[in-house]
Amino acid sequence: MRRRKFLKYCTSVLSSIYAIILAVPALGFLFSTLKRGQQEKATYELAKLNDLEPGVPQRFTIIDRRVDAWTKYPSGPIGSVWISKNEDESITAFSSTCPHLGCVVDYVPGDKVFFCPCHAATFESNGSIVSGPQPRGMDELNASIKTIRGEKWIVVEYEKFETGIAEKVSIS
């Protein structure tokens, strides 16, 4: 083999190389990112429902692990939701995020409504307008009831909606 030929064979393994050792992270990137907006809905089993009492919402934190497009964090509060028990032992969840401008939301109990600090917004028990500027009612959350060794379990879909729009968007 000649010099000349030995270099440039020599030439086109090390680009090719480091094409692949450059495509790789590029590759697993892309992947990332197309997965990503495929993932299904995060469930939390938040609370025993013969512990909660009939027609008293009681706010339950979400714990989990938060992931940004470069950070992952350790687990920690993420959200919270209000859940209500119905006479027919039925469960509802709300997000406790107002519609309005995202401030928490909390319950009071002596009026049966949920309050936002921030801007005086007012809810009905079932997350319906009383008043206040919020552009729709709270963000009712899909919940199930689970048995899990042999006790019925509240499970909740949790995700964020966008804030200040009075269709209600998914934004986790």
Contents of the next structure:
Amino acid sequence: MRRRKFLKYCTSVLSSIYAIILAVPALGFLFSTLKRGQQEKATYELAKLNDLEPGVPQRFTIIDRRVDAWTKYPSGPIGSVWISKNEDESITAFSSTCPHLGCVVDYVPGDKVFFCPCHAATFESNGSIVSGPQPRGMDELNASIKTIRGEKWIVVEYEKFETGIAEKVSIS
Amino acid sequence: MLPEKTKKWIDERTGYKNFLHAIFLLNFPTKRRSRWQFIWGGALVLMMLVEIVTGTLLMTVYSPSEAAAWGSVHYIETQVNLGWFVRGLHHYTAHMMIVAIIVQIFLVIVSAGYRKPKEFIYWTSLLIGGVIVGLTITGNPLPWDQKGYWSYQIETGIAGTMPGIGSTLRSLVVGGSEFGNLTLTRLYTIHVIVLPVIAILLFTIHMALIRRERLRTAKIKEAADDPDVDFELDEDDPLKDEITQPYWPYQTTRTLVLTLFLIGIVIIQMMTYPTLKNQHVNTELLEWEADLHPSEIKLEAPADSALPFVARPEWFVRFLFELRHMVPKDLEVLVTAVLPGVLLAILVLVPFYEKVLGEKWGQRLAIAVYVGGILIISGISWYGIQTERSAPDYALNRSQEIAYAARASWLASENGVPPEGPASLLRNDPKSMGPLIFARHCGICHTWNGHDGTGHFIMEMKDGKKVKATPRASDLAGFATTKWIAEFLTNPRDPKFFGHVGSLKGGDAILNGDMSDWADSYVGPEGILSKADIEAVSALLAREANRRDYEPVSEAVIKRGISVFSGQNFKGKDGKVVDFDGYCAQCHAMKAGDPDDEGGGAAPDFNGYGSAKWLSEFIRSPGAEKFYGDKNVMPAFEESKLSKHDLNLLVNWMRGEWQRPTTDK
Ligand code: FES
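With the form predicted on its own already on screen, would you show the form predicted together with its partner chain?
Zooming out: every chain and molecule, the one shown earlier first.
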């Protein structure tokens, strides 16, 4: 019976080795493919400052190359931003992605509010919540003004955020 | 692990203990003498489990379409953590399983495992073996690289020759008459669902049969051992040999030892694979230097029927492929359809040999046929591989394939795979396509370092023998470099330049024309031009081409070049300004070398000489006024002969312009 015990012991050691040979690569493999949001933060020159009318937000499309796992797509739209010029020439930029579930937010010029058509989230033109199911206000993006060849350009740092939660968490 | 009480609670409700006993054949008898023989089946099951786990992992990334398959596998190899390990394990364990099946069938025959009442156990194991071969054949083309693509071409080609059902069978697995997206989706379906399900069904039947047989033996043993039962086994009954011993842990330990041993071999093979595989090939042959070290090349180039690749089938069907080439055309069906059928019948009918010949001789015949068959098949395969490797161009062709594989991998890592698919990586790459285009269009007259650009030599028939053809026009490797121009100016009649142009219709005007006369009069020991003069004017011309390998020269050298080109301010060998009437601008126009801008006109225009634009224009119409005019002997390559795309690739390749690692800029 000693022999039998020994063999049982051997079986469990050997089968653990077998399991490890499979499990370690499996976990490595799975977890590296679960990573998401590989897109890096990037800045875009979107418009000339003078072309904007104070107080009226305008939507600009972000055009860039997109890498999806192994495929690299040529330039195309990857998102859009709402930019408004304030009276004092300062700039505010919002991601047009609704913080509720990610639809594209519209602007209603008459009421001077941002409005999401999916579940009726409404935002003040400064991005704060008016009404609706959204857990937070619109996501503000870093925007600055850069002088290029004597002209003032609006530069926006575009990134994406998790939707549906109260905190603003970047997924870059 | 679980407390006894919980186990009992679960067992009362599920009966799992009995179930486990059933699975592990607990307390079933095993042959005393052959405890190490009966573990191959178990090892096969454990390896199949490895295949299922790794296969499922691969499925989370792999994408079966022409545009995505290669890219996704490349992604697995290079981006996914341990992806290379998972894929390697999947790939090589499959091959190891085929080895294990060959051994297993041998052991079954040696231990008469096909004998009554075990015929069906034997037959189901043969079927499972067949399914595993099928899994390997359908799995290999999935990366859609050159190797998989071409070996599947051959394998479906062999299937297509079967009389009657051949072509239907072929279009069924190919998804039409041509390879394409449907081929991959079909392959994928067969590989991940159809065959595995069949394998599991067969395995269930197989195990049920084994259980039944073992139980029966156990009962007989029990009766024989029980003194109360009046039953004795014959002295020579094989059952005398059996001992009752639980499968677990006695057999499981052995099975695991063997499995880990085999997987260990697989892992070693996997780690040394690329270098091992191409050990016999010099990967730096001629123009075909590879962009990556062989150990970094994980995949052959993306499938592309336009790129050369020597098709080879999988090793275990290699013998059919070889035999097919050994027999005359109209006997091919015998080899591709009849022979596999006969081999199959020989194996299937093994249990009946003993009916005819008696147990002893029947088994001997079975062993002889099996071992003999395997020896013959390996002999044929080995012979085939040896002939292939000793073929004159094997090393050259293989290094081209390796260079393509390396290039595609490198480009994919560098730029990503374009949405239209991985084949365009090489199709838009001057380094890969240039030599092919050159060989097809230019290599008939011109040479490149003596060969046709790809490393092959142009052959022609002379007195019934194949000999290296004499080129009819200049060698273009290094075209428009300082060195090339200087060599040309020193001796235009050299075989490397105009030497053989004379053999063309009208070529005499060039061979013995103005340029040769010029060299006769001004170059050489008696000539007025020194070596430095030649070099200076060559550098001046090479500056127009501005190739990436052009090394800028000093202002003084350029000045000297200009003086040779324009004849102004020309200093002779003693350093004094002398008259020089052999200046280039008499015939050639080039603003950079000729302040007066005389305009030339009698010979090719050198403005932008050797640049991409100049070369393209020249190739399109060498007989234009600004080039050779009516002296021209070179055919014009209009759009209809050479597309714009190909022309660009050709020109860039000739100038050495292609994407390279930034380090060597
Ligand atoms: S997504 Fe905008 S309101 Fe729901």
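Residue numbers count along the first chain shown, from 1. As the structure is a prediction and not an experimental result, all values here were calculated from the model. Between two forms, the rigid core is defined as the largest C-alpha subset superposing within 1.5 Å.
_Tell me whether A120 is among the residues that move between these two forms (Cα shift of 2 angstroms or more, core superposed)._
No, its C-alpha moves less than 2 Å.
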